[in-house]
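A single chain comes next, written as structure tokens; it is the form predicted alone.
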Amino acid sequence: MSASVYIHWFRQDLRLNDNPAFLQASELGCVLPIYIFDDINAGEYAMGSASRVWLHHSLTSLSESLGGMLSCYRGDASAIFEELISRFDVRGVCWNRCYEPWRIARDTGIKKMLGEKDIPVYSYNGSLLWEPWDIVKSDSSPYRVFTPYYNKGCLQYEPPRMPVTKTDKAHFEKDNASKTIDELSLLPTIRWDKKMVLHWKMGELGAQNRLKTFLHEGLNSYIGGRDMPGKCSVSRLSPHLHFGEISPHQIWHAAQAVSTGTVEKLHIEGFCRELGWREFSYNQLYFNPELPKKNIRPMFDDFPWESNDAQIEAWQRGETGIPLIDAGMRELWQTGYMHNRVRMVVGSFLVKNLRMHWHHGERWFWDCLFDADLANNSAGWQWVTGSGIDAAPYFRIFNPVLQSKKFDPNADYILKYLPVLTRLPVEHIHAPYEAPQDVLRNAGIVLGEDYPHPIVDLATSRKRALEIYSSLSS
């Protein structure tokens, strides 16, 4: 039997500085800390494929910030906990909380064991600013619309608290018996991965960094500039945040404390909102543990989808011929991420537009994003579509081309991703297809062949749509 050691369970929490259990475990005495890739559990909410990218570089500048001294495991979570208290003396096991449905169970059954054996669990929030059963209306329900969610619920509530520092006096154990990082077999065979990572510096200095850059050139232009896909008015920490490298409460304190003679209180403020709304997806999943999969309002449930295969695969890969839509989408392809203005806009066009399921939508940024957290994902779908919770109602439909004209006005994000269109007037940019034939030969481009024609009318498929919508719920 090796020495007594207290586990630490890494998983949404890919950081030492502010994580709470992390602290625990190391005051109360050596170390064992433990990353397990459980995607048994998971079932069909197993990593995607550019999640499982981010989480091997993520580990990796985790295990270097912990001397090389983190085991890694593969496999069900319960039996490796069996396994290495089989192999270790585990006085205490610690670990931040997690809200998805399959980890909750999972981590309910993992406590119970370890229960039946005398080893106490400490468990902590690390990862929320409001626990999602804290932040309910007077009758103790949840809270079905944002605004009030957010302003008599969370901001009524307790501050968020103040991040923890680290402890410089951790002793770690090792276990020799564990995988190492290339062993979790988290990188693709075929290394698509290698371009899309360096848009990226993972990990918690990542993070830190990325934050810092956030405050000082991009906050003081949030509120209007978040809109602009062109712009750097946006934080990009949706990744670190998903998977720990950097926690909310760092976040929420380090913006409130920017200076308001520098910053505006009003950006601060909106900034922070956004906080909140990442706070609501979560609560929306806590009390609807079937929003991956159902609608909220059941009247969707007899919405007529369409099935084409063809039109599915043009959007996926950027070629629907509706450049705001397509250059969306080859962000995500090529970055691991999509602004979000941009994906309100793609993903309206995929369901009202095209009228495919939100579900076609859900899985293929599961499997895109860097970022593919399950709350927001799925809330994020059902809102888009009109069907979740405090959503948009399905008759607002994103016009893509005056959304582009709008917001990106200079075509610096559309043509960013689609360079083809470079030689065109800036006014023709947004629809190439209404250019006139001398304008498009003249900058070199026949639709069709070096960009597509577009693969739905955006007018008539309104109107179909809104027809559909107006005799479901009549």
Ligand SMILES: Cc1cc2nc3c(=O)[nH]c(=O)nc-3n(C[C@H](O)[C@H](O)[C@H](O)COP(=O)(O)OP(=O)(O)OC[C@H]3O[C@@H](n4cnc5c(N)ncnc54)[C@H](O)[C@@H]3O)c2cc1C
Contents of the next structure:
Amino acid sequence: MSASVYIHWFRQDLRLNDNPAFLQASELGCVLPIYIFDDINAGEYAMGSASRVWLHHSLTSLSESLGGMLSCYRGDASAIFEELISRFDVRGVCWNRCYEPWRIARDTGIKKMLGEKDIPVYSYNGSLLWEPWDIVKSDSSPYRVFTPYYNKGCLQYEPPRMPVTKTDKAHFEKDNASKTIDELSLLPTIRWDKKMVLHWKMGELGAQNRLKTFLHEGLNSYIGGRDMPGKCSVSRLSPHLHFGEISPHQIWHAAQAVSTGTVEKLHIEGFCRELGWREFSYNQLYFNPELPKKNIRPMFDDFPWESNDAQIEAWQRGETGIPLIDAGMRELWQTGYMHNRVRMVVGSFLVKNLRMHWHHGERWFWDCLFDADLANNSAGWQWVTGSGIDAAPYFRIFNPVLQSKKFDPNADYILKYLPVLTRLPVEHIHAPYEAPQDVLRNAGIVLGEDYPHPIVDLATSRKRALEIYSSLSS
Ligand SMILES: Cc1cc2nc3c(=O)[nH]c(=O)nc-3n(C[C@H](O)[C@H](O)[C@H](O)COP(=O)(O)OP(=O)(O)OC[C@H]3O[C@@H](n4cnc5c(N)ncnc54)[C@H](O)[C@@H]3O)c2cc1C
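Since the structure above is the form predicted alone, I would like to see how the form predicted together with this ligand looks, so please show that one next.
After this comes the whole thing, all chains and molecules, with the earlier chain placed first.
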């Protein structure tokens, strides 16, 4: 039997600062810090391709911060714990809670198994500002509308706890039988990821730097700016938050601490409110574990969804002939991220103009997003469809051309991802198919060759979607 250890199980908390469970393990004694890539219990929610790439880099960074003492494993977490217990004198296991239904089920089983062996589990809240079960209505039922959830539920509850400081006294044990990060095989065999990662700095330090940059350069134009995909007004913290390289508590308190002399209260409150939307997604998932699969509004179960592989592929590849849609899908493909406004517009286009089931979009985002997150992604797709809790009504169909003219008036965002349209006068970039032939010719564009014809007529498809919707609701 080797040394007596307290295991800290890193999961969605890949950081050393403001990590309550890691702090507890460090204070209890010698820490065996572990990460388990558990694609067995995850089932169909095993990490998508982009997430695995992020994870590889994030673990590399974490391992460096731990002086190379991180022990990694791949497989069923319960079996790995059984095996660790047979080789180490495990005095306790510390973790920060996860909220996805499959993780809750798995962790409950592991906690029971450890309890039967008299090994205590110390669990903490490391990734939500408020526990889902704490924010409920006065009759203990979950909120179904965001504004009262946030204003009456969250803001009237205790304020988010202050970040905890990290200890410098921790000492570690490493399992020589563990895998290296490379042996987890997270990177793709065909290396499509190399350019994508250049847009990001994964890891705790990268997350802290991103926050600092945003607080200095983005926060003061957040309200208004957050809807403009061509501006640098959003934080792009979502993948860092998803992997727990930074906690929402650190972000919340850093934003609140910005002097309101330089940044109006309006922007700070607006930004924190978006963190509230993240909380609301987790609240929805906690109380509706079927959120990733099942329409919350059952009337959508009868919707006659279309099935057209060519159209789905055109949407995925950013070849729909509608520039804002194509720019968004290419941003996703090239950077592993898509601006929130554009997520809403490409989602509406898929579900309403093309009338494809939202599962197609949810799965594609799951595979391509660096911030792919079960709670936010499921809630986001149900919101876009109108099938979810406090969702956009189905009849509110975004017109991608009007959205583009309003939120990307100079086409800065579109041209970044569709440089082929550069020579078109700006007023025609939003809908090249409406440009006169001589304008297209002068810009060197042949529709169908240099840039696609639209795969669907926006007005007709909108009308058809509304007809179907009213037949369902009547
Ligand atoms: C169809 C669809 C799918 C989505 N899938 C995901 C996903 O898989 N993972 C994910 O993290 N977000 C998802 N979102 C929510 C949102 O688009 C992203 O959180 C946001 O774009 C992240 O960018 P940011 O960090 O610059 O946001 P900022 O505007 O800087 O906001 C700060 C943080 O607040 C949270 N936040 C902001 N907007 C939202 C929102 N609408 N819903 C929930 N949380 C929000 C995020 O954690 C974000 O990092 C989805 C939205 C839609 C419409």
